[in-house]
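Coming up is one lone chain in structure tokens, specifically the form predicted alone.
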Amino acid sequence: MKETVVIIGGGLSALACAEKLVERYNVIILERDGVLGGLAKSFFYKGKWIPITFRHIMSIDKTTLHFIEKYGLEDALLWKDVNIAFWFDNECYPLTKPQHIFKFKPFGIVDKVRLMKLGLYCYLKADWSDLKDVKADEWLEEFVGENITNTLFNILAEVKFGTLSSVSIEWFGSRLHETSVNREKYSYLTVGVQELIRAISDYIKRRGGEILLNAEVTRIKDNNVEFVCNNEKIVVKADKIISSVPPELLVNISDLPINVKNELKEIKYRSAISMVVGSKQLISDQYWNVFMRPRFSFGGIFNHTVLYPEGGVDGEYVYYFFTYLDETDDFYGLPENEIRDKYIEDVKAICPNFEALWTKLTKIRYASPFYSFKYKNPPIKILNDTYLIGIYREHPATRTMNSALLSGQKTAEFILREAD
């Protein structure tokens, strides 16, 4: 008889797990949501299927790109040349290629020089390890000195996860080479990423997987997984429980040893802010627009119909405003509707005919796990029955929907070799 494995969220995560899991084991995945993606979850309005944040995909996700192909949907792939902007003084400077930086006036003939030079170093410095000991304010200070640092730099981490100085430079120049080797190539599934996590979901119940929705794990006790799912309480005994959730969720339901709570606790993120907007004026023709000077309330803008030009429902353009913020700041406890309206009064600064169609916005209270100086991923295995998967144990890489699924992939792969 096959062992019952429980895997808690509905996420990237949890369905490349329970993916590789099913054929072995009966798998449960209980998703408190009543859709299934997490993060990488989709809307539905006037008959299409819009991602809640931006989700481009780079041709370094190969985890993505094998699953996408794997379901068959390569041929919905839409790649695309893009560029990462920066807004300094409301004008707008690409910086993807080498030769924007000569014409990046924010800096001097001697500072393109220094960003030219860290733009090779980092394409080809793969592995950071070595520097992991280093914070990133520091390293970033020697090699291209204050100015490019704090003009640049210090604002970017500002916008993006707090300070340079809580970060090492590994995490840092790690992002800073997948974004060189990766460049402008971007591209985006045109059947959405909704249609996606169909398929591998339909896969999971094919063989047999149990997918639940509206399901709320409240307690997990010894083994015993109490949930909530259409004001019923129901209560599945699990031999191996995997977690997709936050660690400071699970912390708070589960019977897990003090001191591996107290590592848990440790593992902290940052909120976000994402609003979805339709508009027929254009705020920018880049992709990917980050606000230097002077900050706004949105940290920055992508225009999704740059990447696919049919993302709108009536051919206009979709624009993802964004925020990164911790979940204490005045500014995320506020309204939804006051949220949105300084969005709007904001943006109109750039583009003062703007104006909004539709607008779906969404708090986001586990958005990015923050990578603190010396981080280090939890164990896979926590408990001789509880295991875990999610982008917090993916560190350096970046939180995408590559990193949630290979890290459960590699969560099944260590069961599997338990279990041979």
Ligand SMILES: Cc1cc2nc3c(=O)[nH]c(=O)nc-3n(C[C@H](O)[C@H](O)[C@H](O)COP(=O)(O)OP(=O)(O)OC[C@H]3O[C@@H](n4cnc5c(N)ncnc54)[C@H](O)[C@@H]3O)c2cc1C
The other form holds:
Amino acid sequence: MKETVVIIGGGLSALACAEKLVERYNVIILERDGVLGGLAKSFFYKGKWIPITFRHIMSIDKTTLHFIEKYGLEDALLWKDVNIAFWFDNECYPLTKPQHIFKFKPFGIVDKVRLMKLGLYCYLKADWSDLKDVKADEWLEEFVGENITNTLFNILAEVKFGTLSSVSIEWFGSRLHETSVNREKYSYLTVGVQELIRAISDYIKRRGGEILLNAEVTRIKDNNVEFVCNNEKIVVKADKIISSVPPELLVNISDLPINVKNELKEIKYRSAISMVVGSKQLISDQYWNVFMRPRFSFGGIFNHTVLYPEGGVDGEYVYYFFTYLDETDDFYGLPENEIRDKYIEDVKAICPNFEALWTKLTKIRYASPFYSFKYKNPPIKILNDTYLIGIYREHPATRTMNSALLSGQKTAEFILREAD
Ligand SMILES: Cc1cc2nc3c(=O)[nH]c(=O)nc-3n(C[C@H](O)[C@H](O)[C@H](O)COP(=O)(O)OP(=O)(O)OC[C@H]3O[C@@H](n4cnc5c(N)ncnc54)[C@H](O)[C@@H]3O)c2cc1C
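Now that you have shown the form predicted alone, what about the form predicted in complex with the ligand?
Starting with the chain above, the whole complex follows.
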């Protein structure tokens, strides 16, 4: 008789974990949403699955690429050389290749040389763990000086995660290394990430795994997992429980010991707003646009059409507007139509004729763990039969589909090793 493993959440980490365990265990995935995918989910619009947030895959995302190949979808990967561009005073400056540095007007020659040196250093330095006790702002100020730190990295930090002084250079330097190694190599899965999710979930179901949607776990006590599905309260007895939900949510529904709860509560999340927009107007011919000066209600805009020219439903451009912020931020609390109107009003500063043909706005409460200074990954196993998966276990890796899939695999391998 196979033991029962209940996985809470149906995002990518859960699917990667279930895929490895399903031969050996009776696996049940409980997902509260009506579709699988979590942060990587898509919505169906005019015959197309469109991701709720921008969704690129980089050449360094080895685990994601492995899954794509395993499920025979590699021919659907469209690779593009794209740039990250910074906007100063309504001018757009790509900054991905070394030659971009020389054309980067916001900096004089001394800063340009410093930036070149930093680029080379980050390219060569893969392991930043020796600098885990050093704050990002202090290290950068020493390496590239105050001007670059303030004009570029401080603003970039505000747009992406908060302040530079609140994170270590171990984490930030790992990000810079990834970007410099990956350079401009980005791809999009043209059949949609939804297709990869479908392929993995079909595999799990063919091997006897169960996947329940609209199944919100409301309580875990003594290995009894209680969930609500179609207004019905159901309880499953689990031999093992694997949680992929943000730790704060697990704390709220479980009977974990207080010391474990306190450790998990230390992990805070940033929220995000993502708005997909279809439009006939070109805002920027660069893929990744970060707005440095002046700042707008959105931190950046991805021109999805640069990565995937067929991305629109009717030949239009598709953009992803995004803002990372705290849940308590007033802007996050605004009604969706007000956020949408503000985004569109602001974008007219750079594209005066801009008109949205259609929009889809999503508020994401748990968008990314906040990898604060001295962040510690929680362990794989937090109690006798309770295990963790998810991006919050993968510091200093970035929160990507890659780190989610990898974390699911790692915990599954841990459980299989324990059982041997
Ligand atoms: C704005 C944004 C843009 C991104 N862009 C990219 C990108 O371009 N490329 C890339 O590789 N990655 C990107 N990512 C990151 C990537 O999407 C995530 O790292 C990954 O999908 C996280 O997977 P996960 O399984 O760890 O967590 P999640 O996807 O958060 O999965 C957790 C699941 O648990 C479910 N759940 C929560 N509570 C309960 C409950 N009580 N009962 C049952 N189910 C529950 C949730 O509904 C969710 O489905 C982006 C993320 C964001 C926020």
